[in-house]
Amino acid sequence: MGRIIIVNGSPRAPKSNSKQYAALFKNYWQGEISEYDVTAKKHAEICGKLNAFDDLLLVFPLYTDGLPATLLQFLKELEKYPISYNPRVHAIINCGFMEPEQNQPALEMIKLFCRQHGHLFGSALCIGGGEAILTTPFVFFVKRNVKKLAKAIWLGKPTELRVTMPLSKKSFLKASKKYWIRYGEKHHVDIKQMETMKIEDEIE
């Protein structure tokens, strides 16, 4: 009992926000704890492996309104493997958007897939502000609703939760207009560049 596997859905899982949100988790679960970066690319091998495991933790940012290329791939594999038992699915979505509720569709999907597939979905995390939320003096707001989170999933008693930065709208993009210049300038990148979409061709 407490066997849980955490998947890191992102698309750069070892060096994500996702991999800090998962760290935070791993200090509120009291049971087993295995983890998994889908950029392994050894969906097969973890997916035999997931009968195991008594919980399934998804954890992974928003993209375009849904589920990272990199997660979808790892679900297409789990598609293939047949349910004798199998663990309860949960997620942590985080998004760069102040609303957490921006990450509904994607918590959406992914409980459209378990139901097609026979899995039992249990309990989920929304973050809002995910890309700053980490490094500003809010991030108890988080690791308190983290900690519910392993909670409700220790108990077996299913919780949506949702947080975000206290902040007004105004006030959010004039902090977060602030953090991207400065994280530009440490890559040596402009504004201009910014708000280009041509970017990722421009600095390689």
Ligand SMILES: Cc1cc2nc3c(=O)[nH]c(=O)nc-3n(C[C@H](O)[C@H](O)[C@H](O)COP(=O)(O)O)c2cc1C
Second form
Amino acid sequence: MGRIIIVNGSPRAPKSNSKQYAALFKNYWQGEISEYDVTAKKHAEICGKLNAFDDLLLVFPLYTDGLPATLLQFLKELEKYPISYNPRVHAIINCGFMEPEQNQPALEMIKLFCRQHGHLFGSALCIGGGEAILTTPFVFFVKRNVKKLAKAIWLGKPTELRVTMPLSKKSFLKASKKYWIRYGEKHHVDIKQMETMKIEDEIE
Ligand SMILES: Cc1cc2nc3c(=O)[nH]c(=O)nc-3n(C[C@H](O)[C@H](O)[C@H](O)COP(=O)(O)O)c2cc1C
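Same protein, different form: I have the form predicted on its own, so give me the form predicted together with this ligand.
Then the entire complex follows, led off by the chain already shown.
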């Protein structure tokens, strides 16, 4: 009892915000924990071992209102494995926008996957402002909710939680604009350059 595997579905898994949310979760889990980053691309090996776990926690970012391709590849592999009620699936989803409900379509996709493939879905935590909240004084809101999630999973009492920063949209936009301008400056990119579609290309 209490064996959980945390699967980080972020394309930037080793440096991701998802990794930090997984690290918070580990503080509150009393049982045995294994971790897997989808960027390691050992999906078959991991899917083959999943039955040994009681719970599977998917931790991933929202990408274009859906699941990142890296996580989809993992789920595609999981489809090949025989239906089993072990482990129960849970999710922590974080997005850049401040509204945690932005994550709802991605959560529904995970639930649909579970229904279609015979996995039981358990609990979820949707985080808004996921790129920023960890470095603000509001981080304790996240910690409190991650703790609640861990307890719900541990007790087998499904729950759905949402958390974000207690800011008005106007203050959030102002603060995030300031953050990205500073970030650009650090990398020698100014606001005009950031506003072009060529931002991914090499800027002269
Ligand atoms: C390609 C891409 C698409 C994204 N799409 C959304 C989106 O639709 N809505 C949103 O709120 N945030 C979006 N984001 C922001 C990420 O969800 C956010 O930066 C998150 O904290 C990244 O988590 P990670 O570090 O675990 O990968 C997107 C980011 C990228 C790079």
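C-alpha atoms forming the largest set that superposes within 1.5 Å between two forms make up the rigid core. Residue numbers count along the first chain shown, from 1. Since this is a predicted model, take the numbers as computed values, not measurements.
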Quick one: core overlaid, is residue 24 moving 2 Å or more at the Cα between the two forms?
no
